[in-house]
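Just the one chain here, the form predicted alone, laid out as structure tokens.
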Amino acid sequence: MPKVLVVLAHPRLEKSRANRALLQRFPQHKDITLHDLYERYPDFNVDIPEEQRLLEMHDLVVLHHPIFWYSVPPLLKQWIDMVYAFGWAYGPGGVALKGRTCFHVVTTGGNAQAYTVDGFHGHTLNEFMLPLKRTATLCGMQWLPPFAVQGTNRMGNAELERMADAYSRMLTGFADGTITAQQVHGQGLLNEVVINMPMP
């Protein structure tokens, strides 16, 4: 079965109601690893060989983070810049990540309507994520659409619980092989597939 690595990057996790709710439902599964970058590297001194070793041990890479100014938090950006190294992840001989699958779990304060062509931000969430998509595909990884928890500023407890349940079932499904990249490839958001999946 696929081994799943969840790379968490939230600089103020203790203040994030939505992300804490998701993590409270994080599955205890032998093939799912949670790796908290801000806990591991509070000084931003990333251990590149160790991070590369961790990536090599997993088949599916999930980058879990809030959207910061239409991108990722600073430590995750540094992690990508340094760990996805020339000659290791891309370029001549850079095939360490080839064949792996990658997607993002993101939270946004703005709701889904805000991330539309006619909405407040003027672009879709997937459009804002194009540089991240190209980074993954340049490294030979298969890109899947994000799992997005949007409108967190006004989200009620019941809806947040529903999203946390979907998050847990999604990670477990990928690790167990009941959700595959082929099933979700080409969807707008992973939410569209996972939330409506029947309970096991």
Second form
Amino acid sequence: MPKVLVVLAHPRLEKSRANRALLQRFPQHKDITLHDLYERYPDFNVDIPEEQRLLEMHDLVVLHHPIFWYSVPPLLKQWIDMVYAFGWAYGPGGVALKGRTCFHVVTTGGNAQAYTVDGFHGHTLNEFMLPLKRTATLCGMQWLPPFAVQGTNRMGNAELERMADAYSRMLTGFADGTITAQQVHGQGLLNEVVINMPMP
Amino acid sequence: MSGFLANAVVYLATAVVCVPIAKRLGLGSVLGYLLAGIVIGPYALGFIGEEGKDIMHFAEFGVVMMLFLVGLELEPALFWRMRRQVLGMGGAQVLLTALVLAATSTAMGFTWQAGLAAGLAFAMSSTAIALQSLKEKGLMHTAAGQGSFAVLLFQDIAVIPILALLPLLATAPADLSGEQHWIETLPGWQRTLAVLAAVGTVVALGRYVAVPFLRIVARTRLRELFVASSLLLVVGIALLMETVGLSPALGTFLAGVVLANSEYKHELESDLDPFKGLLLGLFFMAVGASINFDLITRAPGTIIGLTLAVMALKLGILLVVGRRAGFSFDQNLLFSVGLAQVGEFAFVLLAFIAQLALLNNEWTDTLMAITAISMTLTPLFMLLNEKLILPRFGTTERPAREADAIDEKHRVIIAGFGHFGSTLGRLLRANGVRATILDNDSDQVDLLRRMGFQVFYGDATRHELLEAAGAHEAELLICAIAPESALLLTETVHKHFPHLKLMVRARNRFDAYELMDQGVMHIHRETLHSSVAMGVDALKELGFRHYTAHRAGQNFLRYDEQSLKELASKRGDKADYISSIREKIAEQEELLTRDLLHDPSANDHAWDSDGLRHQPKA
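Can you return the structure of this protein in the form predicted in complex with the partner chain rather than the form predicted alone?
Entire complex below, previous chain first.
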């Protein structure tokens, strides 16, 4: 069964209602690892060999982060910059990530409508997150659609609960093989796919 | 007793009057001492008479000490690297000079034996004058300084075979009965054996006895005992060398080289330096006083002419040697003019030559007068060279750029290598920064040296020790010694090494205030970072997110540094009259009050979506 690594990056998790809610339902599963970057590296001094070892032990890499100023938190960028090293992740002999799968779990304050060509931000989420996708594909990873929790600023508790439940089911599904990359590849948002899936 | 005191007063007073004047006039201390000697000598004021010669013998010990110190600065590895220069330049200079002088004097009607003897004596240059002048001008590290050093070193070593050679030149049976040494009564092979044994003893002493001995002495923490031991070491070796008929200067030089790698190097240097300086001063005064002006006034033209001729000849040969060594024009002039005099070893050799009756008394006196005059003239010539010739013909190349060849000085000096200093030192070393380390705990020094650190024993607040450790060349001095000493050290550094960047460890805020009063810019309180780090850890244990706790710690550090500066400026002269306990309580109160007003999270809302949620929509 595929092993799942959730790389969590939130500079102020204690202040984030949406992310706390998602993590509240984080599945206890032997094949799912939660890796909290801001907790592990408060001084940004990423332990490269350690992180590479961790990645090599997992098949599916889930980048879980909020979006702020249309980008990822600085420590996640730092982590990618340092860990996806030349000769390891890319370049000659850089095949460590090849064949793995990657996608991201994002929370945005603005709602889905704001992230459309005609919306407030004028671009889609995928457009904003293009660097992440390209980074993954350059390293030979398969890039899947995002699990996006949008409109968190105004999201009610019930809706948030539903999202947290989908988040938990999504991770467990990948770990158990009931959800596969082939199945969701090229689909819309992962959360929609999961929510529309029949309950086991 | 009163005779001794009176003599001491005469010497000291003259030195104290003449040397500053000479220095003020830009003549250097050596010329000052020589002039002082002439002034108090039998031909001017007549304060001292014939005893000048005895004093000279006593003061020759200054040369011995100087060579010990020179040896200390010369690590064996460096000495080995210089071997070609020493043999090549030194050998060429001594042989050429001796042969040309021998040929000239034979042509003047001397026997060839007498000519060769005089030539060998006159081939010597004055280590005392040349090195002292070069050091005073800070030229030791230039090509000229190194060349001079190499040549002088060769001469010092050459004295031994020359002393052995002179008896072979003697045509008349030598009259040695009076001063015959016990060692000279031995058959040849035993004598050789004794010499080898003595040299071996010096090396073994330096390597296996001196360091443990000094360590025991250092542990008593009695400064004067260390000084006494240093003197004992040098005097003992000199005595040993004299007993076997070797040059004491050479013996102590050897001991110095052996000790150059030890942790007591800088402490020995700084302890012996004042003695060396005083004795050398005395030596130069004695040289000045011993110039026989009677002889000169009888035939001034001959003596002065001969002196200038000898110096011109030596200068010519030195220029050739320097040229062959590839010196630039001005370096070559510095080198050659500095070594063109006849040196103090000539006194020793001439005395021996007189004993062997190779030359008559009249000539020996003349040659001694020439030696003394040439030594007196050297500082003048060096001055003329520097002020008149070099500016016109030289490239006025600043010597600073050619530094580093004799000794590898580090860019960083760490004073105090306890828990704080050593952690810092390890960090620097881990990043390829080598530092010269000073510490006054001999046990600690011993341990660290075994671990491969370059640590020296000594009191870092003394400017001699700092100087010996290379404070003139270093960029950064990190001070991690006790707070009271740290204040002394900053004072010393500001006074003597203003170019040095100072970083000082303070125990607490109060140390920091005092250091700030002294104008130290980089102050680190040793308790601050570790207590904040522990506070951050405590926050984490209490469930704070690690990044949040980390930032809180960083913010607190920034805030505390700032309040330190503000409170320091508010303190003003209150510090002088408020008793320290009361001051501490008042300070604490002020701090706690300020903390209440300080809100570290003010204006810090990034990533805070709770904040956003409550904003009314625009």
